[in-house]
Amino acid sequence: MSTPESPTAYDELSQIRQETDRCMKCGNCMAVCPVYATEKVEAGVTRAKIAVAEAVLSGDLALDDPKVYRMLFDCLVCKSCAANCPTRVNFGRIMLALRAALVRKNGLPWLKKAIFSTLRHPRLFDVGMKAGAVFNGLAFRGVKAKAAIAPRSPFAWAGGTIGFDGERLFPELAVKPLRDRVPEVISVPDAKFKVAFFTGDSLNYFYPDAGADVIEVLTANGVEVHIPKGQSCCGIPVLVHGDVETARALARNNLDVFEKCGAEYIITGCGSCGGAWQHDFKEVLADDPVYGPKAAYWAERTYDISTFLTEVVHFRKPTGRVEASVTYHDSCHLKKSMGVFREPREILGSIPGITFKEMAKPDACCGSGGSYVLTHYETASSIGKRKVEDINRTGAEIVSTGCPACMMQLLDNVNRFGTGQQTRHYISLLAEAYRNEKAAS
């Protein structure tokens, strides 16, 4: 595909001079950056890396400098800084846009740039994440009372300084993702409105059952939902490492299928996913004559599950009951990006049986940011049990959330420091909800 006509911040890196220029300096970033609080060198925190990307424009510091490079990838881009940032500086567009120039200039490394080009290809892909769901006994033994699966003898010896050691949990790769188990089209009497669910990555091949549940609570209020087959990843694990190209050609196959199914809104379940439809195709492709409108109009109509619920389908309240005490937390991406806080919530709040308990600080990161967690794993591990021990004094026997990256990292740091909490999406809550009501009638 051609380069824009007029360059973004992803195609000139002086585009983001306009960024770099409102910082004062004031530090109110150090309050709440997670990698600062866990690292505590000034060299974590945005306003050093809005310094040090001064420092690249004017051309006194090279980008591909060995300290510029880990400074730039010790970043979880949770977007915590620009939420208090009283200049609303985007801190994101700024980082995205040096990994970006980065890219441009050396290209991907080798693994990076094999990985990224199987996402181009949709089909190959899923082929091989089905392959690894019916080999990934050979490196890793299932921990069933947790629903999930640990690195084996010798891949947990060899792993444990980066993390994959012996007590490092993951979610099963299922061996029939999500896409597989339903059909394309979901149809319902009288249907209210008719939608498209982009199920992303996560929830079709690690959370099909939530994937499931976002499903059935749809349907249960009357909903018609399009499940296209031919979507694909939202962009986001490739953009964050700078290959631009690629995830601008995942925005325009996702605009293309989305397109054709004809429905009126996309649904997500996941912050990063409904960032992406919301944000960064606009972003990425603010300049393309063809995709750039298409991507501003699907940007108007992508929800996360929970505000379609609550602002546009206005939810059927349940009355079958849940049992549980429930603690929820804030992904990073669907409160700071798609400006979720309010509505899971109410969700919650609205389901017979469970007990609600705010944890301090619920918008804190949780340590993921996708693949920092694999490439930092230390500061990672230290970042999720600081939210572990928020989690632990709420007292709640389920901590709830919007993001499954978010699950992931607080499955493995709940088995690490917690007290043996189960991880939720909260959509799953309220489809438990609703099926006890189905039984109990």
Second form
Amino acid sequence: MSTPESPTAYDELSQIRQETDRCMKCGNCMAVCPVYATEKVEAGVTRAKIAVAEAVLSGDLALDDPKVYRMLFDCLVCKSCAANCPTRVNFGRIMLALRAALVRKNGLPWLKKAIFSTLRHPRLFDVGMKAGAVFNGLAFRGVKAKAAIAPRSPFAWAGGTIGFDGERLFPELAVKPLRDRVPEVISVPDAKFKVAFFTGDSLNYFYPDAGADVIEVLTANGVEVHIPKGQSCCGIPVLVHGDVETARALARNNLDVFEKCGAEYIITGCGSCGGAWQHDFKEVLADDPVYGPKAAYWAERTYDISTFLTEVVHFRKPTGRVEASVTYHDSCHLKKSMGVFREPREILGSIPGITFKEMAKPDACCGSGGSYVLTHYETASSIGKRKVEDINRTGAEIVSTGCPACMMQLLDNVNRFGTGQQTRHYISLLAEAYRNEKAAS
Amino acid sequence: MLPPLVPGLEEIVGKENVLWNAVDLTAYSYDATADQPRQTPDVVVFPTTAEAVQKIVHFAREQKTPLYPRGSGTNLSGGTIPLRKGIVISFQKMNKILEIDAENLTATVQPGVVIADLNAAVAPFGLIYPPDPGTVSTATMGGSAAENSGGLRGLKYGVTKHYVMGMEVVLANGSAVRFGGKTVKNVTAYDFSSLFVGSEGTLGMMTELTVKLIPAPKAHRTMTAVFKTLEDAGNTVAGIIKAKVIPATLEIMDQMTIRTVENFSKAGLPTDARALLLIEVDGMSEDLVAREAEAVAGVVNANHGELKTAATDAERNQLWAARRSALPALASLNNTVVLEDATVPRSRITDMLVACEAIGKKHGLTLGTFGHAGDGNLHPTILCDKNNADEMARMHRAVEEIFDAALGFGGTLSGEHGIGIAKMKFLGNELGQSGLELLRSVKEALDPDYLLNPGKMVPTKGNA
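Since the one above is the form predicted alone, can you give the form predicted in complex with the partner chain too?
After this comes the whole thing, all chains and molecules, with the earlier chain placed first.
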């Protein structure tokens, strides 16, 4: 760990040596790396990427060599390798530090720069996303009953090579995002807890209904919910591209905004967002004397909604029924970064009517990796196909998960390789059970 | 710049199956062995058929360039490092299970099949493929056959060589040969399978394997026992066998390992214990296994051990967790993990443990020993700092003394990791001059030009 006196690995690449030194090259990462399982070449797997990092540190390879660059971005940062590593090498730190060093050396490509800079200005980003929702109709056609869209033919033709063919499904961008639908504070009588909901961008813009379900379940359990309007992106999407300064700016803004709202806990409904609050804010702000300690403070008080329900509020078991067979996909960041895998299953198990069907390898990556699926569609799709084959074998009608990025990837891949399963956030099933009990009474 | 070997290889296997950029070559410059030189090959090639392998051999002969066969590269003897550059031939894309024959209890596989994948595929038939090196979830059938890998079940179920019934192998002259097969008995000609299993890629390259499967045991019982003295633990190992119980697993951890594991994972191990045994008996029926477990308990009690038996699968996992974290826990102590596998007759286990401890102390090194007590295969593990030349030199002296000790007790240099680069210079100590000459005669009869995996196993002037 770096201290305020020493630079972080995101500012000084040589700091990763303490991580790379721990790698024994034992190859356990090969058993779980989704990229390696697909490509079957050593450069795809973690220990090779560490060997290349070592070669960069010793000067045998150049960081901005296009081959090094390509290899660096052929990784979903799913952290499966770290979870399976006998010596607990923090590979996420190595990979992100390399990408950060690359950005320091060569700057961001103009397109990334243009997109990421809007993230620093939440209002501007918000306007852009809403405009995107309107423009959806130009490039995409709606797919009824799936709340999804597929590229219209001219775009499908042009985008075929990166998966923007006519078959590709995306969730619809919501014309009215979650944070515009709800007030900043939702009080309940005799609130047991006061929490702040960090929606993240995906629940805000793509899956506002699932976001609303988080709020509904919390209030149904006597919890006062704050949804600060000033919150911004968690920063993971830019951090994985090496844009540490934007990630820091976003983290500082979020810390300020949430500190101000006076809540006791921060609740997330996305493994990447929750992981950012629990780990990444601390990591990137480690040498910041003001925000470093704040990040550490909130890291301890951030819970995935499932953990908060099962371990803090001890949620009320629903009596309303949801008649469905359901399987659960472990989001990589939810399980491997936040350590959450038992809790969503406990919640699903509490819902009357649900038949739970565990799939083989439930914690194998789905192939999303945030933007990885956009840049490496072919590999992402083979990874997704293996996932859907495991889902198909369960015979479940609904595949649930705890991360909106996984929901997007599953939506697309279930459509291609599945048998018509629905993709749901697990919290939506609990919300539905609560609603059904009201309807029954 | 296109390396000169690339066009010829692309013609054989296609562009998509040849790698030669600097990043890819770096990825094939190492294997899982600590303290070994790294070397990038000139090119990496992925054949998908035996015919392609033959063509690659002919091409390499013409080009006078060495061939380095590779599975997953998880061996612990430097066996896959391309010491003299040349061509790495990766079998990762020959990874199909060709047949599972439940009537004859065999499976026929391509060399790139991962061991755990074969086990997953035969499980629905109620069968297992028993060899289980620590790397089952990554290592390939071809690689583990070439290394004759062992594992935790060696005492009862044997090692890889006991399960390979036949193969197709491409020789250094480019011809492909088939021998052995699905018959239980086969004495036709020399026992070629035994020649190629454990040959570490120096005699030929396996392109297909037929292996034996066995019915999966239906019941098991898992226990741990802790002891106040090494002698008690050693006597327990001998006593269990004497009581005519052959456990599937009979593992030992010394005090240093116990303390490190406890520090690492807080599993509740007694840090004052001098040794810990993990014992698992298995069999085809509950009553049989219960009787064996009772016999084990008797021996443990007679030797002043403190016994714990797992009542549930969760408890079984807990007991195993301590053993599973032995290597990770030790490895967490420093940046270099030298994992030896010197092996002694079972009756000398206690002597060997004492010797390893003394050697570690003498050289001021952090040394923990754990391993397969039931078959005498110990893993003295030295943790050192690769940036500390003095410590590395002391480590090298300690390793030499560990080998001497094992040989002194009538043991062997390597129980399951193989010779590769790492132990080549010590071979003479065990085999003597006449043994080295035999080794050389066999190598040169099959590969006179040292085309296959040169710099490994066979110590000659040109090969060291």
